[in-house]
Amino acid sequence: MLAALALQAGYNAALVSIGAALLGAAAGGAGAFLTLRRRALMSDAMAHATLPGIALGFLAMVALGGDGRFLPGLMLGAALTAALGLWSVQMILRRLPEDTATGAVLSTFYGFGIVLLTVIQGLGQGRPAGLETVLLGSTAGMLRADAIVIAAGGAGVLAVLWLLHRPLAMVAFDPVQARLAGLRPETFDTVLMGVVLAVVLVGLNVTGLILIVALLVTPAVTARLWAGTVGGVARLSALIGAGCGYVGAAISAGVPDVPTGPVIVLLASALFVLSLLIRGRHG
């Protein structure tokens, strides 16, 4: 494990550690604005809505003569159904509360995805074995190209957050004042949801679609116990996410048969509990 922490445990382990750190930083930074905007449940709906897209992407690539496991193709399918899930929530919000709309979309899309995965397993085409690892992540079979996609996606998310942190903060705290200042809250809400979707997509191989929500929320709520400004919360949340991602990947590389995603989430949760015990009255 010490060798993995020092990036001396092999090329693939180093790629996974760096990719997980960048993913954690991106998730932490995005989660800071997401929780300030009180939209954490939306990330859960989007994450679960990716499952049918992954299955449909696999089927489409098999129909075109591939093996169905090309990561960009799976991510494209996931992005389309996640966007459809987000649109569905927005439509239902016109008649029902947000938690009800989110729960309905989450369960419907997730159930449809499970049905599709079951159908794929019985087709006998492509390479469906291990496709269900998108639920909890799997770094053991990560290729160099996959790690580059994760790292590039995480870096892109951080760049967008850095450029737009002021308007995102204004919309999160006071949408009415933001509108009076010439900003359109709807536009920046869309940008934030797009950033969260990017985090969900690049996190499929590391934490999976179920645990990525924890990586979006837990570092952010931990940072809010220690920092008193929006910028401070965002930076500390990104740092916590990066640290948990890096150390979690190192532990997974050093201890046989220990999955990376759950270890990262457990580290973030342990840090949150510790922070709550220390700063619970001050945060």
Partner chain sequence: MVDPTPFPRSEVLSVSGLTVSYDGKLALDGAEAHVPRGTLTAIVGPNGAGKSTFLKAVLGLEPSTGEVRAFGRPVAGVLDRIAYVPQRAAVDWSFPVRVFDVVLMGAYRRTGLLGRITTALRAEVAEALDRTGMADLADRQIGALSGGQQQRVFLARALMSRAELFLLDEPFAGVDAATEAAIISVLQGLRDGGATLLSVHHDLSTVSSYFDRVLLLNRRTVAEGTVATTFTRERLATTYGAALLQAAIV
The other form holds:
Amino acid sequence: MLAALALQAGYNAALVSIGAALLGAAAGGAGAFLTLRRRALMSDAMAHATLPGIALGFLAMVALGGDGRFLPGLMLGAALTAALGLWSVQMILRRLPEDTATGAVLSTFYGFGIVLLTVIQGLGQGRPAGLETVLLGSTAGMLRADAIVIAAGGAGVLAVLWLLHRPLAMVAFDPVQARLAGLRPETFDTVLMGVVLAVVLVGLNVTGLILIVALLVTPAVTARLWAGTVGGVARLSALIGAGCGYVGAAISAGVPDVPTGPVIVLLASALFVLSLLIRGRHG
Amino acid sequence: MAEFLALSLPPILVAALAALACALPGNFLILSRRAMLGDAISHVVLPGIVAAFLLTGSSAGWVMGAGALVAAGLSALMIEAVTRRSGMEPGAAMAVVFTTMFAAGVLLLEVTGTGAIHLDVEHALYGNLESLIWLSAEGLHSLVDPAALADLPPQLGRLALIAAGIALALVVFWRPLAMTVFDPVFARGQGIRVRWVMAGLTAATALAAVAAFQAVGSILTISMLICPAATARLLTAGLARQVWLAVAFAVTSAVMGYVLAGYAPVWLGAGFTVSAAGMIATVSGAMLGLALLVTSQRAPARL
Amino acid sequence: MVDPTPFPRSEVLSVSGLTVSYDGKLALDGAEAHVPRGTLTAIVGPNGAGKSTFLKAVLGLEPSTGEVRAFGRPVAGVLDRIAYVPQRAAVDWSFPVRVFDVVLMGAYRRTGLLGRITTALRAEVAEALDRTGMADLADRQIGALSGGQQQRVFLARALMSRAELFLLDEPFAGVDAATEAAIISVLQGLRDGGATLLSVHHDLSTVSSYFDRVLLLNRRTVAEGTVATTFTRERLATTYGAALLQAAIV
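Show the form predicted together with its partner chain, please, the one above being the form predicted on its own.
Following is the full complex, with the preceding chain placed first.
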């Protein structure tokens, strides 16, 4: 395990550690703005809504004659249905409260995704074995190409956040004043959701779609217990996410049978509990 | 007929009862803006079951159920404590708590090798409705034969009992529950112990989620807690009517979903069936979508 | 400042026929206002008269019909010359921003996405805090402030926008006496410097000493003019209804 921490445990373990750290940084940064905008559970709905898209992407690629395992194709499908899920939440929000809209979309899209997964099993074409690893993630077979996708996605997310941190913070703090200052809150909410979607897609490989919400939310709320400014929260959150990703992947590489995603999540949770005990309100 | 009784009737009944048990508390969850509590609770059932198995070594239904209930109660307390001590929005607190417990459950499952003995994550997520069969059913006469009835899947009796219990509690505590979700401050002024009422609602939700989870998996549980009640909310303003409608929608989507999952692919010429739990969730979501379309001409509800 | 468009130089805000409805109920029914430059106007009226709605509709934050022009042009095109100080309850008080950061947000139109926070800008923030009596609290997290101090931070943020027209929604609601004195002196200072201000106001006993004009509103404009000519017992009786007026004064 110490060897894994020092990137000495082989090429693949090093690749996974670096990939998980980059994902953690991107998720931590995006999660900081997401929680400041009070949209934490939107990411849960979005993550679950990727499932039918992954299945549809697979089916489409099989129909075109492939084996269905081409990662960008699966991610494109995931992005489409996740966006459709978000749009559905927005539509339902006109009529029902936010928590109801989120829960309804989450469970319906996920249920439909599972129907499609059983369709894929029934058809028996392509190489569907292990497609359900998107539920809980799997870093064991991470390839150089996957690591590059994660690195590029993570860097893109961090760049967008750095470029737009001022308007994102203003919209989160006081949307009315932001509008009067010439910023359209809708535009920046869309940008924020796009950034979170990128994190979710990249995270499918590492933590899976059920636990990616932890990587977005837990480092951010931990950072908020310590930092007093938006910039401080975002930087600390990214740092915590990167640290948990790196250490978690190393532990997983060094100890047999320990899955990567859950370890990363539990590390972040432990930091949160510790921070809450030290910095939380008492009583 | 024997085949229907043996293979289809038990899962349809289980699905309908699970849907019913969830839809009842679901009405009050969405009215008190706690819909996502259903999401959180259904995710923490997995670690509860795993921990119960590891502690007792028993995989009996009631042991697992007790473990899941304890986990659900624990997570509700943790969400409240985290919300209070961190001052963060309840949604974020929920996300932190349920992902932590879910991750712990998965880790326990993998590390201890429990996965080998009939407990696996996919099972927990999709449920296993199709495996609930009644082998002693030989015809209609089996429905009145005590020996054959004793052989019904045990989930059926358990779910029936729990659904009846929740329905009874709802009737008894209707007034304080309705007043609390509508206006907690006023309810407190009327001498209602609001905290206890909400704790009772959480307990009923957990009970329904645990019972339904064993039969149909966690995702269907979330769907049944939220979708039928939300559909009913769109169609009526009266609370009692909303609850009745939600029950009707829940049972309808359970039956329709099961039938569609089992027969629709065959009708379409495919030689396989699809996930019944997933299809039930899809149908209840589609009903919500339909209700949104049908009522879209009305003025938006002021929330 | 020279305004290029032809328009009565002195009239900064002109509102006519402003109507807002919620679910078929009229919150505002053809309200009027004609506000000259360099004045401090109180918007006065009973609860539910649509005072806050009036400000929001003027700013385009509420869907409305009617005509609103500021500086002779549609409001949407001159928002950079208008500042709005909302009622206090609107934001998340646990948000991780310090007083300094909030006030700096008032200068967003100048700093943009990535513009540097210059020494001059920092000095301007310090001056805005000084004018509102908040200089000592620049590094406080906003949640750690009293209600009156929070209100002064929002006023300081409005000062940073270098606006010429200020719309304030009950700046004195629930604040301590020190804050009330600090705010009114800032408002009067802005007016003396040529700015135009409208403020929703509840306390009828201080209208004459704080303001120079008054707009009596009860879903429509009952009267508008200088305090001396308009703020009369008869007009107030029309605005509030005679019985309610007793209650409002007591």
